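The form predicted on its own is given below as one chain in structure tokens.
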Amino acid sequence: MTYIHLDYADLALAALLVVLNGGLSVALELGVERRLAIAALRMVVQLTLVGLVLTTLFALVSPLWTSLAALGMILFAGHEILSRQDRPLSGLWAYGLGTGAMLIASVSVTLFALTTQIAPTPWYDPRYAIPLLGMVLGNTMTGISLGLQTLTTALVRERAAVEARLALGATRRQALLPPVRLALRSAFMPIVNTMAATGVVSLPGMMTGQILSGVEPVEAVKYQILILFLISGGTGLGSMAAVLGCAHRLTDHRHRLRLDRLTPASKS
């Protein structure tokens, strides 16, 4: 299997790049090149963070620490849900809903992976554990991102129509029912776009990283497959919950829209 090292000088050689589109950007007058620092020199300092740490967890093989830190992502994974929001559900099912929808989805996933498909030994081995669970944990936080914006905006949106089907005599299910289709397909369709794309317009990361470290590319497109399948999976799994446990909360056993259960809109 062929091996290619990269050393510090071709990294800076590629952050020539980033370099050239903030030189752009201060040309063109985008004001995007402070922004695009940072963010390249935060990725740059999570990513070495992020080695050091995985090097460590796999010398350790231990399951408590892969559980300490699989339970670390799911809980950051979770701050973004929230952040994402313009405005989410009030108090602690502002974060709770979003990350234990996705902590249920994504981990029943990987488990699901890790004792049938790839079955490491031992099951736990955080060189497989934990990089599944990254690839699962970032797509289904973007699907649930997507379903609880989308539901909560048509709600606000529409609160006239579904009070209106409310007072009608229509249950808070079939009032609810056409924001929870919207919010469905929206969380959705990232993945489905994805799945419909690769292989024709673009090859994922994982496949590239496999052929260029002299994997097979019948094997790494395999991998790739599986990942795939269950990446979808996990959306459909963490995006169900979230949008239905969202809905519910916004309505109660007397069949009224609970709008005030949202935070109030920011003035700005």
The other form holds:
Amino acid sequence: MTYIHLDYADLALAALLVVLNGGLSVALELGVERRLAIAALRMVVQLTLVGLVLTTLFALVSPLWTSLAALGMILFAGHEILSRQDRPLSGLWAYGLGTGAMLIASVSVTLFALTTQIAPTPWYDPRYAIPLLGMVLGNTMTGISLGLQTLTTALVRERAAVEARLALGATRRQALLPPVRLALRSAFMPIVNTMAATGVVSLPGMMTGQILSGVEPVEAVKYQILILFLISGGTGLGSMAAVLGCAHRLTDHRHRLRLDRLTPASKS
Amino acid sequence: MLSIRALTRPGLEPVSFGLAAGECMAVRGASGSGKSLLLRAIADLDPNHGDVSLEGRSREAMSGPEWRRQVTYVPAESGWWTERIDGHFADWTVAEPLAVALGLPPSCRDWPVSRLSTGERQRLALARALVQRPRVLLLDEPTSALDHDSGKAAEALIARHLADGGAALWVTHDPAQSARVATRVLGVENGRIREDVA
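Structure of the form predicted together with its partner chain, given the form predicted on its own:
Shown next: the complete complex, the earlier chain at its head.
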């Protein structure tokens, strides 16, 4: 395997493109030059730090430090899920439900891959565990965010319809089935679209990366297929757990719709 | 038949009353006084406290859905969960005579709900509750959007429910209707409820 080493001078050369964007923004008064600069700077700092952290983790090969890093990633992604909800559940449920669902789904799918298909020695080798978890996590996070957001907005919008069924004696399961279906469908859409478009419209980043580092395309493709299957598994498990959990939380044992368990609507 | 003791919920002070078979009680009060809150609490659609029972059987002894099939709330604004009208009825052949009695054509079964006027929705929502033959109807202004004739048709159907041994709580703003359909009147004012002399 061969790959071409990059110098900092190479990066500086590429950074000129961002400077060019900034110049464009100034010339056309787009007003994004400041945000562009901050974002580019953040990207460099964040990735450099991640590079350092990964180097340390890979050198340690410690189950403890690897799981701590994994937990940190999950908690951060949980925060991201929360910030994508207009009206999340109130209280600890807001953060807990999405994060919990994501934790269960992404960890179990990653463990499944690490102990069977990829099986490095030791199985918790961070060189495999962390990137795998990262890819599964990112997509599971998107699925859960979409699922929860769709469910809560559908329940608020369709409140009269859901309560009409409950008032006529439907169970909470029957009454909530249409919004739950809608939510799960929208949670699945990104991964379905990704799988359908992959290789035709887009070349996945991981596969491209492997090819750039000298892996045979056929081997890189096999890895990519595996990853996409893992991602759809994680997305399915995670959104199912989150959406069903949310539907359960928004109803009670007397089969009442409990929208009072959402955070209050804002004015806008 | 329906016994309510110390029923309370946020926005509603404790209230007790009973409803005999065949009896209809009007519920009157200004908008926002808590009439709908009362009906929703009896139907157990919102968290509430109190002893509510039907023919001696406590509400807590049944599941929520089982209770609501017998004590059915018909809200002022009806909700619709699927596109076609007959999708809202378990068996349209049972519902059709009721729809016809309320002045709708039999062919309305495959109409989309979006085509219905407010009054047509109100009538079909009433039919939707009646076909399940509940023991108690909790009616929230069931004729507010109806013209004189359909209003009379709706009143006649509810009278038949009462004659069959059912009971009803009927929210109405119209004193004439209240006197016509009910023998007792509950007055609701700022969440306080007392029985008025009819």
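Numbering follows the first chain given and starts at 1. The term rigid core refers to the most C-alpha atoms you can superpose between the two forms while keeping them within 1.5 Å. All of these numbers come straight from a predicted model, not from anything done at the bench.
- Put the two forms on the same core and the Cα of V215 is off by less than 2 Å between these two forms.
- After superposition on the rigid core, the Cα of I38 moves by 2 Å or more between these two forms.
- Annotation: Cα of L259 displaced by less than 2 Å between these two forms, core superposition.
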